[in-house]
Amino acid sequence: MDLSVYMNSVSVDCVVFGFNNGLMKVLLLKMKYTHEWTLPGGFVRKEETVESAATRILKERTGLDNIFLKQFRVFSEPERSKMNPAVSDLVASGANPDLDWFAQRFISIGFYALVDFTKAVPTPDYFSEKAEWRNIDEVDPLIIDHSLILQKALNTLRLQISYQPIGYNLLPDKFTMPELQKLYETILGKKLDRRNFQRRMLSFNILNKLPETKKGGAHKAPFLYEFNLENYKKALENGLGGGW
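Single chain structure for the sequence just listed, the form predicted together with a further copy of the same chain:
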(Lines of atoms letter the chains of each structure in order from A and count residues from 1; the text may use other names and numbers.)
(Lines give C-alpha, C1' and ligand atoms only; values in the text may rest on other atoms or scores of the structure.)
Protein backbone atom coordinates (compact mmCIF):
# COMPACT_ATOMS: atom_id res chain seq x y z
CA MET A 1 0.00 0.00 0.00
CA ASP A 2 1.62 3.22 -1.18
CA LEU A 3 0.77 5.93 1.31
CA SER A 4 2.83 8.59 -0.48
CA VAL A 5 -0.06 9.34 -2.84
CA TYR A 6 -2.12 10.73 0.05
CA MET A 7 -2.20 14.08 1.83
CA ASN A 8 -1.00 14.09 5.41
CA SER A 9 -3.36 14.82 8.30
CA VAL A 10 -6.67 14.63 6.46
CA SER A 11 -9.01 11.65 6.29
CA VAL A 12 -12.58 10.98 5.25
CA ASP A 13 -15.14 8.89 7.13
CA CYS A 14 -18.40 7.82 5.55
CA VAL A 15 -21.64 6.97 7.28
CA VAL A 16 -23.51 4.98 4.65
CA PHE A 17 -27.18 4.64 5.53
CA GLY A 18 -28.91 1.83 3.70
CA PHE A 19 -32.66 1.65 3.26
CA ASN A 20 -35.09 -0.88 1.92
CA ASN A 21 -38.65 -1.77 2.73
CA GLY A 22 -38.82 -0.10 6.14
CA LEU A 23 -35.35 -1.14 7.30
CA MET A 24 -32.47 1.22 7.99
CA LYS A 25 -28.94 -0.10 8.14
CA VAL A 26 -25.42 1.26 8.27
CA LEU A 27 -22.39 -0.10 6.43
CA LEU A 28 -19.58 -1.23 8.74
CA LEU A 29 -16.20 -2.90 8.29
CA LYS A 30 -14.63 -5.39 10.69
CA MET A 31 -10.87 -4.94 11.08
CA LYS A 32 -8.52 -7.82 10.38
CA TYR A 33 -6.41 -8.15 13.50
CA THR A 34 -8.39 -6.44 16.22
CA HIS A 35 -11.80 -7.55 14.92
CA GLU A 36 -13.17 -4.15 15.84
CA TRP A 37 -15.86 -2.40 13.85
CA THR A 38 -15.22 0.78 11.91
CA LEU A 39 -16.94 3.11 9.47
CA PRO A 40 -15.71 2.94 5.88
CA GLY A 41 -13.15 5.66 5.33
CA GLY A 42 -9.82 6.51 3.86
CA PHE A 43 -7.33 9.17 2.94
CA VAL A 44 -7.35 12.01 0.44
CA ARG A 45 -5.16 11.68 -2.64
CA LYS A 46 -2.90 14.62 -3.36
CA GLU A 47 -4.76 15.47 -6.56
CA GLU A 48 -8.38 15.01 -5.42
CA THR A 49 -10.95 16.99 -3.44
CA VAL A 50 -12.46 15.57 -0.25
CA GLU A 51 -15.70 14.96 -2.18
CA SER A 52 -13.80 12.93 -4.80
CA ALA A 53 -12.15 10.97 -2.02
CA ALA A 54 -15.51 10.15 -0.42
CA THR A 55 -17.02 9.20 -3.79
CA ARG A 56 -14.05 6.95 -4.60
CA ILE A 57 -14.16 5.27 -1.18
CA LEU A 58 -17.90 4.66 -1.43
CA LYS A 59 -17.56 3.23 -4.93
CA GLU A 60 -14.87 0.85 -3.65
CA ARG A 61 -16.91 -0.21 -0.59
CA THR A 62 -20.36 -0.52 -2.24
CA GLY A 63 -19.91 -0.73 -6.01
CA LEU A 64 -22.28 2.23 -6.30
CA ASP A 65 -21.92 5.47 -8.25
CA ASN A 66 -24.08 8.57 -8.16
CA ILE A 67 -25.29 8.25 -4.63
CA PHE A 68 -26.57 11.05 -2.39
CA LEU A 69 -23.46 12.09 -0.48
CA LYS A 70 -23.10 15.04 1.85
CA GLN A 71 -20.33 16.56 3.96
CA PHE A 72 -21.79 17.13 7.38
CA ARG A 73 -19.05 17.87 9.91
CA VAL A 74 -15.34 17.90 10.55
CA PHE A 75 -14.01 15.82 13.45
CA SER A 76 -10.82 17.29 14.83
CA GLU A 77 -10.20 16.43 18.47
CA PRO A 78 -6.38 16.54 18.70
CA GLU A 79 -6.22 13.18 20.50
CA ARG A 80 -8.81 11.41 18.38
CA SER A 81 -6.32 9.37 16.36
CA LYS A 82 -4.66 8.20 19.56
CA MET A 83 -7.95 6.65 20.62
CA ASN A 84 -7.32 4.10 17.90
CA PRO A 85 -6.34 0.79 19.53
CA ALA A 86 -5.92 -0.62 16.04
CA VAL A 87 -2.59 1.16 15.70
CA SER A 88 -0.95 -0.79 18.50
CA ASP A 89 -2.52 -3.97 17.20
CA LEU A 90 -1.16 -3.25 13.75
CA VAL A 91 2.29 -3.05 15.32
CA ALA A 92 1.78 -6.41 16.97
CA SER A 93 0.52 -7.97 13.77
CA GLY A 94 3.53 -6.77 11.80
CA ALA A 95 1.07 -6.00 9.04
CA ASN A 96 2.04 -2.44 8.35
CA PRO A 97 5.40 -0.72 8.44
CA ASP A 98 4.06 2.84 8.15
CA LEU A 99 3.25 3.39 11.77
CA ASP A 100 4.29 7.04 11.76
CA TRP A 101 1.60 7.60 9.19
CA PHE A 102 -1.14 6.08 11.33
CA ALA A 103 0.11 7.72 14.51
CA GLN A 104 -0.13 11.26 13.10
CA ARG A 105 -3.02 13.53 13.94
CA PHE A 106 -5.85 13.22 11.43
CA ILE A 107 -8.66 15.65 10.91
CA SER A 108 -11.55 13.69 9.47
CA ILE A 109 -14.22 15.05 7.17
CA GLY A 110 -17.51 13.27 7.89
CA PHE A 111 -19.80 12.43 4.98
CA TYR A 112 -23.09 10.64 4.99
CA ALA A 113 -24.61 8.76 2.10
CA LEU A 114 -28.05 7.34 1.43
CA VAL A 115 -28.40 4.17 -0.62
CA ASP A 116 -30.75 1.29 -1.31
CA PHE A 117 -28.89 -1.48 0.51
CA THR A 118 -30.19 -4.17 -1.83
CA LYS A 119 -28.25 -2.50 -4.66
CA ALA A 120 -24.89 -2.29 -2.86
CA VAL A 121 -22.18 -4.95 -2.71
CA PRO A 122 -20.36 -4.51 0.64
CA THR A 123 -16.64 -4.92 0.01
CA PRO A 124 -13.91 -4.92 2.69
CA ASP A 125 -10.79 -2.76 2.30
CA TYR A 126 -7.08 -3.49 2.88
CA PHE A 127 -7.46 -3.37 6.66
CA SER A 128 -10.73 -5.23 7.06
CA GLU A 129 -11.83 -8.84 6.91
CA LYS A 130 -15.45 -8.15 6.13
CA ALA A 131 -17.96 -5.46 5.28
CA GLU A 132 -21.60 -5.74 6.21
CA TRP A 133 -24.87 -3.94 6.77
CA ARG A 134 -25.90 -3.67 10.41
CA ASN A 135 -29.27 -2.56 11.70
CA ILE A 136 -28.98 0.99 12.96
CA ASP A 137 -30.03 0.01 16.49
CA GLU A 138 -27.71 -3.00 16.67
CA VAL A 139 -24.33 -1.37 16.18
CA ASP A 140 -21.41 -2.45 18.41
CA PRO A 141 -19.06 0.25 19.76
CA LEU A 142 -16.86 1.50 16.93
CA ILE A 143 -13.16 2.43 16.92
CA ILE A 144 -11.79 5.90 17.65
CA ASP A 145 -14.65 8.44 17.53
CA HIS A 146 -16.66 6.55 14.90
CA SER A 147 -19.62 6.01 17.24
CA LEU A 148 -19.79 9.80 17.64
CA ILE A 149 -19.52 10.32 13.87
CA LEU A 150 -22.39 7.87 13.33
CA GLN A 151 -24.54 9.61 15.96
CA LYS A 152 -23.86 13.08 14.50
CA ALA A 153 -24.68 11.84 11.01
CA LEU A 154 -27.99 10.43 12.24
CA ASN A 155 -28.84 13.71 14.01
CA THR A 156 -27.99 15.65 10.85
CA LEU A 157 -30.13 13.39 8.69
CA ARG A 158 -33.09 13.70 11.08
CA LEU A 159 -32.82 17.50 11.12
CA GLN A 160 -32.34 17.57 7.37
CA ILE A 161 -35.62 15.82 6.62
CA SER A 162 -37.44 18.60 8.45
CA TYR A 163 -36.39 21.08 5.75
CA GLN A 164 -35.21 19.15 2.69
CA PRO A 165 -36.85 16.38 0.66
CA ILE A 166 -35.63 12.81 0.81
CA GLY A 167 -36.51 9.59 -0.94
CA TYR A 168 -35.24 9.97 -4.48
CA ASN A 169 -33.04 6.90 -5.21
CA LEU A 170 -34.28 5.23 -2.02
CA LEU A 171 -37.80 4.44 -3.21
CA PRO A 172 -38.95 2.84 -6.47
CA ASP A 173 -39.72 5.39 -9.22
CA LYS A 174 -43.41 4.97 -8.42
CA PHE A 175 -44.37 4.62 -4.79
CA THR A 176 -47.36 4.88 -2.49
CA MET A 177 -47.87 7.41 0.29
CA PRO A 178 -47.57 4.65 2.95
CA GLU A 179 -44.20 3.65 1.46
CA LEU A 180 -42.97 7.24 1.66
CA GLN A 181 -44.27 7.58 5.22
CA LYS A 182 -42.51 4.34 6.16
CA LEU A 183 -39.20 5.83 4.98
CA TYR A 184 -39.68 8.89 7.22
CA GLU A 185 -40.70 6.72 10.17
CA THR A 186 -37.64 4.54 9.66
CA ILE A 187 -35.28 7.52 9.70
CA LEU A 188 -36.99 9.20 12.64
CA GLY A 189 -37.43 5.98 14.61
CA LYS A 190 -41.03 6.83 15.43
CA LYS A 191 -44.59 6.50 14.11
CA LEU A 192 -46.23 9.44 12.31
CA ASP A 193 -49.89 10.27 11.93
CA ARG A 194 -51.10 9.17 8.48
CA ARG A 195 -53.37 12.13 7.73
CA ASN A 196 -50.93 14.80 8.95
CA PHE A 197 -48.10 13.19 7.03
CA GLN A 198 -50.06 13.11 3.79
CA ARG A 199 -51.35 16.67 4.14
CA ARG A 200 -47.95 18.09 4.95
CA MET A 201 -46.15 16.11 2.27
CA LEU A 202 -48.62 17.18 -0.43
CA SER A 203 -48.28 20.84 0.66
CA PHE A 204 -44.60 20.81 -0.39
CA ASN A 205 -45.57 20.29 -4.01
CA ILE A 206 -42.74 17.82 -4.71
CA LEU A 207 -44.98 14.86 -5.67
CA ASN A 208 -46.89 14.04 -8.82
CA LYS A 209 -49.97 11.95 -8.16
CA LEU A 210 -50.26 9.33 -10.88
CA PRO A 211 -53.52 8.12 -12.43
CA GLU A 212 -52.62 4.54 -11.43
CA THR A 213 -53.04 2.62 -8.21
CA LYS A 214 -50.85 -0.10 -6.75
CA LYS A 215 -52.45 -3.47 -7.39
CA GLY A 216 -52.10 -6.65 -5.46
CA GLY A 217 -52.56 -5.66 -1.82
CA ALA A 218 -55.22 -6.97 0.52
CA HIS A 219 -56.68 -3.49 1.03
CA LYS A 220 -58.06 -0.80 -1.25
CA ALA A 221 -55.39 -0.14 -3.87
CA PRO A 222 -53.41 2.98 -2.86
CA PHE A 223 -52.52 5.69 -5.37
CA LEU A 224 -49.05 5.82 -6.82
CA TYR A 225 -46.86 8.92 -6.74
CA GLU A 226 -43.60 9.96 -8.30
CA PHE A 227 -41.27 12.80 -7.36
CA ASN A 228 -41.58 16.03 -9.31
CA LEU A 229 -37.85 16.27 -9.86
CA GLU A 230 -37.79 19.95 -10.77
CA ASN A 231 -39.55 20.96 -7.55
CA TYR A 232 -37.62 18.34 -5.59
CA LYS A 233 -34.32 19.91 -6.63
CA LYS A 234 -35.60 23.40 -5.84
CA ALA A 235 -36.61 22.21 -2.38
CA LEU A 236 -33.15 20.72 -1.86
CA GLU A 237 -31.72 24.18 -2.50
CA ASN A 238 -34.27 26.47 -0.91
CA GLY A 239 -35.85 24.29 1.74
CA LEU A 240 -39.27 22.64 1.84
CA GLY A 241 -42.15 25.05 1.70
CA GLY A 242 -40.00 27.47 -0.30
CA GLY A 243 -38.46 29.17 2.74
CA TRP A 244 -39.52 32.70 3.64
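For clarity, every value in this text was computed on a predicted model and none was experimentally measured. In this text, rigid core is short for the largest set of C-alphas that superpose within 1.5 Å between two forms. Residue numbers count along the first chain shown, from 1. Compared with the form predicted on its own:
Shown in the overlay between the two forms, fitted on the rigid core, is a CA shift at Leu210 of 2 Å or greater.
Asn228 shows a C-alpha shift of 2 Å or greater between the two forms [criterion: core-superposed Cα displacement of 2 Å].
Please show me the structure of the same protein in the form predicted on its own, now that we have looked at it in the form predicted together with a further copy of the same chain.
Below: the lone chain, stripped of partners and molecules.
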Protein backbone atom coordinates (compact mmCIF):
# COMPACT_ATOMS: atom_id res chain seq x y z
CA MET A 1 0.00 0.00 0.00
CA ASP A 2 1.59 3.26 -1.16
CA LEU A 3 0.88 5.81 1.58
CA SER A 4 2.67 8.63 -0.28
CA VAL A 5 -0.42 9.33 -2.40
CA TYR A 6 -2.51 10.24 0.66
CA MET A 7 -2.78 13.42 2.71
CA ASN A 8 -1.27 13.36 6.16
CA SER A 9 -3.58 13.46 9.19
CA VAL A 10 -6.88 13.42 7.25
CA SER A 11 -9.21 10.43 7.04
CA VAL A 12 -12.81 9.64 6.16
CA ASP A 13 -15.14 7.37 8.14
CA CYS A 14 -18.42 6.23 6.63
CA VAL A 15 -21.55 4.94 8.36
CA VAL A 16 -23.42 2.88 5.76
CA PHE A 17 -27.06 2.24 6.63
CA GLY A 18 -29.27 -0.40 5.03
CA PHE A 19 -32.78 -1.67 5.78
CA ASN A 20 -34.00 -5.26 5.46
CA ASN A 21 -36.95 -7.21 6.86
CA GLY A 22 -37.90 -4.39 9.20
CA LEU A 23 -34.39 -4.05 10.65
CA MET A 24 -31.91 -1.20 10.34
CA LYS A 25 -28.46 -2.43 9.35
CA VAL A 26 -24.97 -0.93 9.41
CA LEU A 27 -22.00 -2.13 7.37
CA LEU A 28 -18.92 -3.14 9.42
CA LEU A 29 -15.46 -4.50 8.66
CA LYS A 30 -13.53 -7.09 10.69
CA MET A 31 -9.83 -6.25 10.76
CA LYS A 32 -7.36 -8.92 9.62
CA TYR A 33 -4.90 -8.95 12.45
CA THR A 34 -6.69 -7.69 15.53
CA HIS A 35 -10.15 -9.17 14.80
CA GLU A 36 -11.75 -5.95 15.97
CA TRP A 37 -14.62 -4.33 14.10
CA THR A 38 -14.55 -0.97 12.41
CA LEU A 39 -16.58 1.33 10.18
CA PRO A 40 -15.61 1.52 6.50
CA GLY A 41 -13.14 4.32 5.98
CA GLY A 42 -9.87 5.35 4.47
CA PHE A 43 -7.48 8.13 3.64
CA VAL A 44 -7.88 11.11 1.32
CA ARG A 45 -5.73 11.19 -1.79
CA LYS A 46 -3.79 14.36 -2.40
CA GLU A 47 -5.65 15.15 -5.63
CA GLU A 48 -9.22 14.55 -4.40
CA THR A 49 -11.78 16.23 -2.16
CA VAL A 50 -13.06 14.56 1.00
CA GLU A 51 -16.41 14.08 -0.77
CA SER A 52 -14.67 12.29 -3.65
CA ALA A 53 -12.74 10.17 -1.16
CA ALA A 54 -15.96 9.12 0.60
CA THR A 55 -17.64 8.30 -2.72
CA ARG A 56 -14.62 6.23 -3.82
CA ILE A 57 -14.45 4.36 -0.51
CA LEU A 58 -18.16 3.55 -0.57
CA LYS A 59 -17.95 2.34 -4.17
CA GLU A 60 -15.11 0.00 -3.14
CA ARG A 61 -16.95 -1.29 -0.05
CA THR A 62 -20.45 -1.70 -1.56
CA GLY A 63 -20.06 -1.80 -5.34
CA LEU A 64 -22.71 0.91 -5.65
CA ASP A 65 -22.76 4.22 -7.50
CA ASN A 66 -24.96 7.27 -6.89
CA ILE A 67 -25.24 6.65 -3.15
CA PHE A 68 -27.07 9.13 -0.93
CA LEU A 69 -24.15 10.56 1.01
CA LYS A 70 -24.15 13.26 3.66
CA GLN A 71 -21.30 14.76 5.66
CA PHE A 72 -22.43 15.13 9.26
CA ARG A 73 -19.50 15.88 11.55
CA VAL A 74 -15.75 16.27 11.95
CA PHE A 75 -14.06 14.16 14.64
CA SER A 76 -10.94 15.94 15.86
CA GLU A 77 -10.33 14.78 19.43
CA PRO A 78 -6.54 15.21 19.91
CA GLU A 79 -6.19 11.80 21.53
CA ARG A 80 -8.49 9.86 19.17
CA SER A 81 -5.68 8.06 17.32
CA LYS A 82 -4.16 6.95 20.61
CA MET A 83 -7.46 5.32 21.48
CA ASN A 84 -6.68 2.60 18.94
CA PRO A 85 -4.71 -0.33 20.41
CA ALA A 86 -5.07 -2.04 17.04
CA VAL A 87 -2.29 0.11 15.56
CA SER A 88 0.53 -1.64 17.40
CA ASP A 89 -0.97 -5.07 16.65
CA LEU A 90 -1.28 -4.17 12.98
CA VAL A 91 2.34 -3.11 12.71
CA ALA A 92 3.58 -6.07 14.76
CA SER A 93 1.80 -8.43 12.36
CA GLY A 94 4.00 -7.21 9.52
CA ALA A 95 1.02 -5.91 7.56
CA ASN A 96 2.60 -2.47 7.29
CA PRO A 97 5.78 -1.28 9.00
CA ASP A 98 4.99 2.43 8.84
CA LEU A 99 4.06 2.90 12.50
CA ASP A 100 4.58 6.66 12.32
CA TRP A 101 1.91 7.00 9.65
CA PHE A 102 -0.77 5.09 11.53
CA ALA A 103 0.14 6.50 14.94
CA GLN A 104 -0.11 10.14 13.85
CA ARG A 105 -3.11 12.23 14.80
CA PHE A 106 -5.92 11.92 12.25
CA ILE A 107 -8.83 14.31 11.91
CA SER A 108 -11.70 12.29 10.46
CA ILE A 109 -14.63 13.59 8.43
CA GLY A 110 -17.77 11.57 9.10
CA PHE A 111 -20.25 10.73 6.33
CA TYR A 112 -23.37 8.62 6.45
CA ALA A 113 -24.78 6.80 3.46
CA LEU A 114 -28.15 5.21 2.71
CA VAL A 115 -28.01 2.20 0.39
CA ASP A 116 -30.24 -0.52 -1.01
CA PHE A 117 -29.41 -3.53 1.15
CA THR A 118 -30.34 -5.97 -1.62
CA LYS A 119 -28.00 -4.39 -4.17
CA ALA A 120 -24.92 -3.74 -2.01
CA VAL A 121 -22.03 -6.19 -2.19
CA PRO A 122 -20.04 -5.86 1.08
CA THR A 123 -16.33 -6.01 0.25
CA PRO A 124 -13.39 -5.93 2.71
CA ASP A 125 -10.57 -3.42 2.29
CA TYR A 126 -6.78 -3.88 2.48
CA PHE A 127 -6.81 -4.14 6.28
CA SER A 128 -9.93 -6.26 6.79
CA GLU A 129 -10.83 -9.92 6.30
CA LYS A 130 -14.60 -9.58 6.30
CA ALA A 131 -17.32 -7.04 5.51
CA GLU A 132 -20.84 -7.71 6.73
CA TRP A 133 -24.09 -6.14 7.84
CA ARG A 134 -25.03 -5.96 11.52
CA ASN A 135 -28.35 -5.02 13.08
CA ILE A 136 -28.02 -1.50 14.44
CA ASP A 137 -28.93 -2.61 17.97
CA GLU A 138 -26.50 -5.54 17.97
CA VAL A 139 -23.22 -3.73 17.32
CA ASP A 140 -20.40 -4.50 19.77
CA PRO A 141 -17.88 -1.77 20.71
CA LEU A 142 -15.87 -0.61 17.70
CA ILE A 143 -12.26 0.57 17.44
CA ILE A 144 -11.09 4.10 18.24
CA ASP A 145 -14.15 6.37 18.43
CA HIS A 146 -16.18 4.52 15.79
CA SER A 147 -18.96 3.69 18.24
CA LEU A 148 -19.35 7.44 18.82
CA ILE A 149 -19.29 8.12 15.07
CA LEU A 150 -22.03 5.53 14.54
CA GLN A 151 -24.21 7.05 17.27
CA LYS A 152 -23.75 10.59 15.93
CA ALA A 153 -24.66 9.41 12.43
CA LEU A 154 -27.83 7.77 13.72
CA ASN A 155 -28.74 10.93 15.64
CA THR A 156 -28.23 12.99 12.48
CA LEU A 157 -30.39 10.61 10.47
CA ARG A 158 -33.17 10.96 13.05
CA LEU A 159 -32.96 14.73 12.74
CA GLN A 160 -33.07 14.53 8.97
CA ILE A 161 -36.45 12.79 9.13
CA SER A 162 -37.91 15.99 10.59
CA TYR A 163 -37.10 18.10 7.54
CA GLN A 164 -36.16 15.79 4.66
CA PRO A 165 -37.70 12.62 3.19
CA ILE A 166 -36.16 9.23 3.93
CA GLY A 167 -36.69 5.95 2.14
CA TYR A 168 -35.75 6.17 -1.52
CA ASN A 169 -32.29 4.70 -0.94
CA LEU A 170 -33.42 2.17 1.66
CA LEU A 171 -36.63 0.61 0.31
CA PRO A 172 -37.32 -1.39 -2.87
CA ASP A 173 -38.79 0.43 -5.86
CA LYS A 174 -42.30 -0.60 -4.79
CA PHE A 175 -43.33 -0.77 -1.13
CA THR A 176 -46.36 -0.63 1.13
CA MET A 177 -47.28 2.12 3.55
CA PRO A 178 -46.70 -0.23 6.54
CA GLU A 179 -43.20 -0.95 5.23
CA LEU A 180 -42.46 2.76 4.97
CA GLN A 181 -43.84 3.34 8.46
CA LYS A 182 -41.71 0.50 9.83
CA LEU A 183 -38.62 2.17 8.36
CA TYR A 184 -39.44 5.45 10.11
CA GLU A 185 -40.21 3.69 13.39
CA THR A 186 -36.94 1.75 13.22
CA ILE A 187 -34.89 4.88 12.65
CA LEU A 188 -36.72 6.87 15.32
CA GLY A 189 -36.89 4.03 17.81
CA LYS A 190 -40.55 4.59 18.59
CA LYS A 191 -44.05 3.67 17.42
CA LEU A 192 -46.03 6.04 15.18
CA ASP A 193 -49.79 6.28 14.80
CA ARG A 194 -50.78 4.53 11.56
CA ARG A 195 -53.44 6.99 10.39
CA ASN A 196 -51.43 10.08 11.23
CA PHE A 197 -48.36 8.65 9.52
CA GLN A 198 -50.21 7.84 6.30
CA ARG A 199 -51.99 11.20 6.22
CA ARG A 200 -48.75 13.08 6.76
CA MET A 201 -46.73 11.11 4.20
CA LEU A 202 -49.39 11.62 1.55
CA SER A 203 -49.53 15.34 2.29
CA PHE A 204 -45.86 15.68 1.31
CA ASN A 205 -46.78 14.68 -2.26
CA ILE A 206 -43.65 12.53 -2.61
CA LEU A 207 -45.47 9.21 -3.12
CA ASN A 208 -47.31 7.72 -6.07
CA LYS A 209 -50.03 5.23 -5.17
CA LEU A 210 -49.96 2.30 -7.58
CA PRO A 211 -53.00 0.34 -8.79
CA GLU A 212 -51.42 -2.94 -7.71
CA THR A 213 -51.33 -4.52 -4.26
CA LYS A 214 -48.76 -6.65 -2.44
CA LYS A 215 -49.70 -10.28 -2.71
CA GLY A 216 -49.58 -12.77 0.14
CA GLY A 217 -50.45 -12.58 3.83
CA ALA A 218 -53.60 -13.36 5.76
CA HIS A 219 -55.03 -9.85 5.70
CA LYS A 220 -56.27 -7.62 2.91
CA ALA A 221 -53.42 -6.97 0.53
CA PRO A 222 -52.11 -3.38 1.00
CA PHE A 223 -51.58 -1.07 -1.96
CA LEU A 224 -48.08 -0.53 -3.26
CA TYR A 225 -46.44 2.88 -3.52
CA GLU A 226 -43.39 4.30 -5.24
CA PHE A 227 -41.54 7.55 -4.69
CA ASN A 228 -42.25 10.47 -6.99
CA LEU A 229 -38.60 11.21 -7.71
CA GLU A 230 -39.14 14.75 -8.97
CA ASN A 231 -41.01 15.79 -5.84
CA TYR A 232 -38.70 13.72 -3.63
CA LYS A 233 -35.65 15.60 -4.91
CA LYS A 234 -37.42 18.93 -4.39
CA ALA A 235 -38.21 17.91 -0.81
CA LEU A 236 -34.55 17.06 -0.24
CA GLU A 237 -33.59 20.55 -1.39
CA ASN A 238 -36.41 22.56 0.16
CA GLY A 239 -37.35 20.49 3.20
CA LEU A 240 -40.61 19.13 4.53
CA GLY A 241 -41.12 20.89 7.85
CA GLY A 242 -42.51 19.51 11.06
CA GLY A 243 -41.29 16.57 13.11
CA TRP A 244 -42.18 13.11 14.30
